[in-house]
Every structure is written in C-alpha cells, then in structure tokens.
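Okay, so here's just one chain, in structure tokens, the form predicted alone.
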Amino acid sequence: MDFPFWIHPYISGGQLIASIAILHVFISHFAVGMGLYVVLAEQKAVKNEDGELLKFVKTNSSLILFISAILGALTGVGIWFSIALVSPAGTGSLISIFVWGWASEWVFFVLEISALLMYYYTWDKISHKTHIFIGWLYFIGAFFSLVIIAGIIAFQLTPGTWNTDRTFWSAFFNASYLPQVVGRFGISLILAAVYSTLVLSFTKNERVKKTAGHFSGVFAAAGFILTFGGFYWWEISLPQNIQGLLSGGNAILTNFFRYASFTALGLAIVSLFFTFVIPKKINIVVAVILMVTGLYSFGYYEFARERARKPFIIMDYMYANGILKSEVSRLNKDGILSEADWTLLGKPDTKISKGRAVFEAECVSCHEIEGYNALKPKVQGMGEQDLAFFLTMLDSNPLMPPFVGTETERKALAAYINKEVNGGS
C-alpha cells in the first residue's frame, strides 16, 4: 500500500473527493448534452432562417464556454488532485490498467475544448455550414470522453473477467459498461434541457420561448427514456449481491437509489410540463428548481453507485483503504505496519501510538473518530476487549473490509479507539 497524503481530523477523504467530483460529473454530462443541443438548435434556426432562435443558441454557447471550459476544466484537475491525495494506490492502479484509455480520453478532451473555443469565437464570422461542422466536432469530442470514462467507472464496480485475465479489453467492456453509456448519455440530454431553461427564463421573445421550449422538451423526453432504460439495464447487469443491497439489503444504499429514482421522476414530470405545455411561463424560479432537482437526483445516483462497490475501490481486487485482497494473508502474518511504517514516523513506541498508526493505515480513508462516517457513535461504550473482538468480524458487514494485520496490531487499534472514543488509557 502507498503513502496516503490526506489525513485530516475534520474533512475526510470521501468528503474531499465528493465536494469536487459531484460538481465535475454534473458539468461534464452537461457539456455532452449541451454540445448536441446547440448544434441541432443552430441547424434548425439556420434551416428556418430564424434569427431570434439563432441568438438564443448563441447565448447558450456562452453558457457552455463558462461552465464546461472553465468550471469543468478546473474541477477536472481537482478530481485528479484529490483522488491522488486520498487514494494513491487506487489512482495508480486505474492509471496502470487504463493507460491507453486515459491517453485516448485526453485526445478527445483536447478536441472538445479546442472545438468549443472555435465554436464560440467564430459566431457570425464564418459560414453557418462551417460553424455547425465545428459544433459537431465539439459534441464528438465530449461524447467520446464520456464513452471512455464510463468504461473506467463501470470497471470499478464490475471488473468481471479482468480479475483473472488482466487484459485491457475485458476491463473496459465489463458487464455494466454499455448500460452506463446509455444511462449517462440520457442524463446529459436531460441536463442540457434543464440548463436551457435558465437561458429561456431571460428570453423576452415569446415565440422563441415557445419554439425553444418545445425543442428542450424533446431533449428532456429523449433523455428520460434513455436514463430510466439505461439504469434499469445497469441494475440488472450487476451481480446478484449488489442488486440485493440496492433493493432493500442495505438501508442507506436502497434509500439513495430510491431518492435518485423519485427525484428523476419528479424532474421529468415538471420539466416536460413546462417545456411542452406552458413554455412561456418558464422563469428563473422554475429554472433554478429544475437545476437543483437535477443536481440532487444525479448526486443520489452517484452516491449509491460509489457505495455499492464498498468495501472495494476495484471490486474483488483492492479494498477502499488501498490494501490488495491478494496481500491480506501475508499482511496478517507480517503485520500491516510492515508495509505502512510511515505511520509510525515521529511517534513514540507505545501501544496507543501503534494503534493510531494502524488506524491511519486502514481506517482513515473512510472513517473519522468524530465527524464524517464517525466511529464514535458506532462503538461508544464498548470496552477495549470488546473492541478487539469487534475488529475480528468487521467484514460481517458487506460494506466493510476485514481487519488486516497481526493480533498485536488489532489490540493496539482497539486500545487507540477506546482512548479516543471512551477516554480510556
């Protein structure tokens, strides 16, 4: 296991990653859907010689430039920075397994950003035909970025035969890959439709509001069909044990999965009603409600998907704390501190210090004593011996990895937790 760079008493690694990743995932999907939205809307406006609709499309393209090229790029770098801090072992493995996938994704990312800049800055300066062609290049770059990243994200939950043959293609084309592509493309269309209502809310021309509202409604309807279809396909593509966790086997997972479905259904009803039936009534309040609902719905799904692969970063290969499943037997014999000796640097040679070192090596990536996913409410009142016994059966919880290390290390960890939680000596 590698040295973890992020150990903070109040902000956990999961919180650090989530605070950046949720925003970035939202932006990146928006960029894909909006890429298709503006290029098709521009084609429609040019075909109908509708100058007012063309102005509406141009305003949307400025929204893409700000959200995708600026916020998207900043949060994208932030994700790499945060995951490398919190889980260098997991990040290193994903880079190693998908090195050519990442390289290909960077090519499409460069195409996406270059085409977006050209698309925005060449409005009214080149022919419509050439301008629309550049718009298609932007969409192609954004779409294939999604196609590649979806394979890597899906792999973490359903690595399938990669665990035996270790080939790139079996890792990429895993069981939940295509359902993820379909579902995520559907989400990108929904987000494009939802965000277009923000521009619509400032549009005074009622004819444009009606035309563009209906256009957004078509996008939203197609997005909801793909999203609900894709994620039903995704659910049934998962192993039976994970399906069981999502459908009642784990209260938190089940609730978040249901929240994602219910908020998506609510978003579908409200957005389709406003865009198809009363587009002229779309105002800033409606637009903000739709965007916030979309953020919550997508956030709930991403949380459920991430939690479903616990206790692993890569299912059946690497635990969330960076320990390889194949190394558990050796570390139980040699001790976790034989690998994570950095946790003892600068600390006195005491039982409590060793317990804290084991805590930093095995627990801190997911738990704090107090705060996020805190240990205190879970074990408060348990004595040192009870805690030591409790640690022997951690993996009786399907979302927890086993304790890894020697009996001496397990007792030291129990003593440290007892001291921090109960004030024991």
The other form holds:
Amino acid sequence: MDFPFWIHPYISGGQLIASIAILHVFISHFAVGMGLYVVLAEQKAVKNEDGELLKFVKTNSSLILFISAILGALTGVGIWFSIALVSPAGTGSLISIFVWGWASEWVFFVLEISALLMYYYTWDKISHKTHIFIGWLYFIGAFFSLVIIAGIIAFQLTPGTWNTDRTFWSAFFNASYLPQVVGRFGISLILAAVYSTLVLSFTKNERVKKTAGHFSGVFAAAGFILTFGGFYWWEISLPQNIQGLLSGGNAILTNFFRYASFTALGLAIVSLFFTFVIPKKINIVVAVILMVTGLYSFGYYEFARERARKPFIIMDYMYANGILKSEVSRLNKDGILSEADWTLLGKPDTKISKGRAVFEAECVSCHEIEGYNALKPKVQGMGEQDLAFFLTMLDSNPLMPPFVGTETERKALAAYINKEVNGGS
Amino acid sequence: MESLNIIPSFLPIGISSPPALFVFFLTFTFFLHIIFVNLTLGGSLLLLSSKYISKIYGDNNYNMIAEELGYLNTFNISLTVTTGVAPLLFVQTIYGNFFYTSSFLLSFKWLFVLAAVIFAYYFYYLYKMKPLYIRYSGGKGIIFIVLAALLFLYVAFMLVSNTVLSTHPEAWKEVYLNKRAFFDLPTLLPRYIHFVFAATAFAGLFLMVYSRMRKSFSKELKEKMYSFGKKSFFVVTLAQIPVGIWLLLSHEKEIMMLLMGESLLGTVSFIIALIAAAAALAVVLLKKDNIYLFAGLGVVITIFMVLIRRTIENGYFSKYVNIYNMETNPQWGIFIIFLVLLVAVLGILGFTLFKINRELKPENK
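Following the display of the form predicted alone, present the structure of the form predicted in complex with its partner chain.
What follows is the entire complex, opening with the chain shown before.
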C-alpha cells in the first residue's frame, strides 16, 4: 500500500483495466483457435488440391496478422501497463511468484509471433509441407501461452496450498487451473469460428462458402462442448462459498454468470445454424451479430470471474486494495497512514484530508465517490456517526475487505465521506 | 530524507531466483530488444530521408530504398514489441517499486505509448500494402510514415523518461505535486538525443550489410543503398561525439566516475565501446568493404552500450536500495524449464528460417 494509487476523474482503475483486458481476451483467444483453424484448413485444402479453399485460408491468416499480432500483442502489453498502474502491489506479487512462468510464456510468445510472420509472408513461396509445419509452430506457441496464463489467472481465485507452502508448482497447478484451460480452449475454438464468418461473408465462391462454413461449424460445435463442459467443471472446482455466490448468493455475480451462459447458448444456436444449415447465407450482418454476442458473453464471464475473488486480488493473501491479510492486525495498531506515504503528500494536516488519504489508500482501487462503483448511492442518508459505525462492519458483505487502520483513521474517513456525499463539514 | 519514505518497499513475497540472475536476463533480453528498436526508429528516420532524397534528386533508387525499409519495418515493429516484453517483466521483478512509481507519475502520457505503437504499426501497414487509392496518390502514403515516425519518437521519449524518472526518486515528490516537470531531469534530453542518434547510426550500418545480402537487387540499387547507409552512419556517429560528452557530463560526478575507474565493468565497457565506435568510423573512412566487420562492430558497440546503461542505472538505484538484499525464495524447476524452452525455440526458429531460405525461389531472395 505504500505505492501511489491511480486516481483520475475520467476513468477509474477498474474501468481502465477492463477496457483493455476485455479487448485483449477477445483477440488472444481468437488467435489460439484461429491458429488451429488455418493449419487444419490448409491441410484439408492441400489434400483435396482445392486452390479456392487455400485462398480462403490465406485471408483468414491475414486476420491473425492484422488483428492478433498488432492489437492483440499491444493490448497484452497494455494489461501489464494498466495493472501495474492500478494494482502495483498485486502485480508485483504475481510477478514475484510467477516470473519464470511468465518468462516461459514469453518464449512461446516469441515463437507465436515469429512463426506467424513466417507463415503469412511465405504463402505460395515455399512447399506446402514446410508452410504447414510453420502453421503448427504458430499454433503451439499460441496454445501454450494460454496454458501458462490460465494458471496465473486461476491462481488468483484458488491459490490453495500456495498460501502455506509458497512454491511455484502448487500455485500453478491449483484447483481451478485445468478447468480454465479446457474452458478457454473451447472459447478459442468458438472465436475462430466466429471470426471466420467475417471472411466467409466476403467469400463469393459458393462451394467454398459451403465447405468452409461446415468447417467453421465443426469448430463451433467442438468449442461449445469444451466451453460448457470446462466452465461447469470450473464452477464445481471452486470452494463452496464462491459456488454459492455464483449460484444465487450474490445477485451481480449470479447474473453475470447467467448472462454469460445464456448469451453463449444463443451464440451456439445461431452460429451452428448458419454454419451447418445455411452457410451460403452468411453475410456481414450475421458476422457482426456473432462477434458482438461473443464479446458480450465472454465479457460477462470475465467480469464474473474477476468479481468472484473479491475482496481479494490473491485469495486469502492480498486484498484488492493491496493490503496483505497478514498485515491487518499490525496496521490496525500502527495505522494505515503509517505506510501510505504517497496519500499524504502535499496535503494539509487536517481530519478531512487525513480521511481523504485513508480513502485513497483503501477504497479508491475499487470505488469512487461518484462514477465507477460509486459510494454515494451506497451510503446515502448516513451521517458521519453512522458512517463511522458502518465502517466497522464493512466485511459483513462477503465481497468487501474489512476496514483497516486505527480508530482515528476510521473516524477521519467517515468525516471525509460525509463531507463528499452529504456536503457536511 | 523524505524521498526514501515514498519509495515503496520490497514486497514481502520474495523473488524466485537470486537477483543477479534477473540482472543478467534483463540485460540480455534488453540487448535483443534494443536491436529491433534501433532498426524500427532509425529505419523510420532513414526511410523519410531516402524518400526526401528521391524527391529532390528524382532518383528512383532512393524511392526503392524507402519502400524496402517500409517493408522491413513491419517485421521490426513486431519483433520490437515481442522482445520488449521480457525486459519489461524483469525490470518489474527487481526494480518494480521504482518503475511502478515512475509509470504512475507519467500516467496517461505513459499509457499513450500503447496507442502510439498501435497506430504507428497500422500506419506502416497502410504504407506497405497501399490499399484503396493510396497507391495512386502523389506521396504514395508517405504521410503515414511521417506520422509513424513522430509516434515512435514520442514512444522513445516516454521510455527514456520513464527510465530516467525511475532512477531519480528524489524528484518524485516535486513531480507529483506539479512543482517540477519530469523532462526537467538533467540527463533526460542528452540521453534521448544520444539514443535517437544511436538508433539512426545502427540502422545505417544495417543498410550497408543488408544491401550486400539481397541477391535480387540491381547492382545500382545495392550500391546506392550501401553508400546511403554508410553516409548516415558516419555523419550521425560524428554528431554523437558532442552529444555523448554532454550526456556523460550531465550525470552526477559519482555516477560518471563509474565509467572512469570506479566500476570495472562500466570502465571496461566504456573503453571498448569508444574504441569500437572509433574503429567503425575509421573503417568507413578507409573505404573498407567488409560487411562482417561492420556487422561485428555494430553488435560490439551495442552490447557494451547496453552494459554501460546497466552500470549507470544500477549506480543510481544503489543510492537507494541494494537489490542483492532482496529476499529470495528460489524456484529452480520452472527456471530450468524456461531455459530449455528458450534454447529449443531459438533452435527451432533458426532451423525454420534456414529451411525457408533454402526453399525460396531466387527472385524472392
């Protein structure tokens, strides 16, 4: 918590990360699925000596180049940039634990991007055999990126025995890891099928449209089986209390998880119908509808997963505001402001400004007074005394961390919130 | 000292290898990164220069040099981004508390780096592919490279700023309270200019070597490309002499002395880099035509400049912390897997490139 905090009136930390991350996952998963799609489709086209299908595959591979290698790669770096700005302590902890895992993922990233460049620029210039070999290299690079990153994401929610033994392997092979790999690989296959409809909608050759449409349908079908299976497995792999939150215990979480499932089901029906039954009718409108539905479905799931580990950034270890669970009792004695030096810089020594400093140190990583996840509607009608009392039982909400700090700090925070919300003095 | 208070402390978790290993991989992967940075940034500036020359003198060879650089730079941008991820990871591992804070202080200016690279990248593809009417337009899309070059100059400025700001915690409070501008730090401007010039010189050296490697180019084009690279390298490297002295003197005396006797690695690197740069200038003057010599000197200069950079930055950081005191909780299994993967992937990529080169038809070489 002795890091400075991201505070901007126009975009909160959560919004900043979400806006970059949602775009990134939508592209990065596509990059995995499409890798398999193009290489298998190329094999099929070469085997059947189908030049037209080969052209279709080539256009699909240009989607990977222009979307994944540029926007995908840079939004990936963007997640690094943004989480480091918003949750430096959380990011630093994850890096300390997983640095060599991330370094290994980087090796696969190098393989992925290098193979992609070689694959795209050697179309029609080298033998099919070598070209397909490079295609497989690309897919292996992309797939193993997913295999590694899934471990780190799953760890945050289910760190399991890492909390006692602190080893890399117990952190990585955690309870929800394999379900994440299966579910996310399923999403990758669905997204490959969805993105391919974009190319299909511009394909004039009806025979290719039918062949490739069916091919996309097979990807979509396999993807939906893996996705629904993987995420059902994921849900039952979670601790009982989180399962409870996702299935009725918490309205927002439950709704997000349901929306994700229902939109995915809708996506399944529409995409399978178009690719298998009427592939020739696929046009740009259908493709855009499929893409937007896919983005929503995936977005809801990622939001649900992120919220499920609240109030922690690493379950049972570090709270979302960067405070370690193990440090709470010490900070209750010494005061949060004894460590949050940045929040006091340049501020006068008054009760209100101390309250504001506590707000910046503890609350601002998730809440604003107005705007994102706003406090105002949550505490409307409470006076300063009520607020001070309310703060003592913050963690009666299972998604909230406890208030951390001394009694003076708690009263100062109450005074600050009261002033901001009720205009008191 | 108040600046010590606001430097965030090490995280209690412990890093997963001895710090020296991270310093090594930070330096090594940064070396890989900077090669492509040089080619991208320097290449963009040389592209604009050669396009300008082709317009002034009506020499189509220079236009072809510009087109070739446009073609190559899309690869270089990709590889710059890809190789940049590793040093970003390692710098966060050992200097995260400095790096996060300086990134925070730069805020949106730092985040805009991402958007800048995305736009510059797409601009390059517009120039390279010339879709729609661009191929019929007068400038053939050169405006996109002008924009891309400006964006890259911005990105370079932000990267240099973040590094310099992270090494000067004593300035953080004033920067945070808007009492001082981050670009007011004494080493920032000379360091930036030194860096942009170095990138241009490196790209010049690269053009010399590249012109001799392409079999399908006409003899005239090869010669023009060679001499254009040579002149760029020579002029910019001469200009580096005053800029380098300015940069050296802009450091605090104790940091400067690291290159002049106080640090063995710093001093040796400094001497070798200076000798190699002087040798490269002499070789150009003597009209020696040996691309292996040029390539070798370019790599030697880059390696030792990277080591000098590490020495200087360690010097600044060690005023505030000793990273070698960080708590470690070694995880050797995954480290060995990383090492094996790295070697295997580099081997596979080398093998694949070799295979492609063997199968390519002569007109594509």
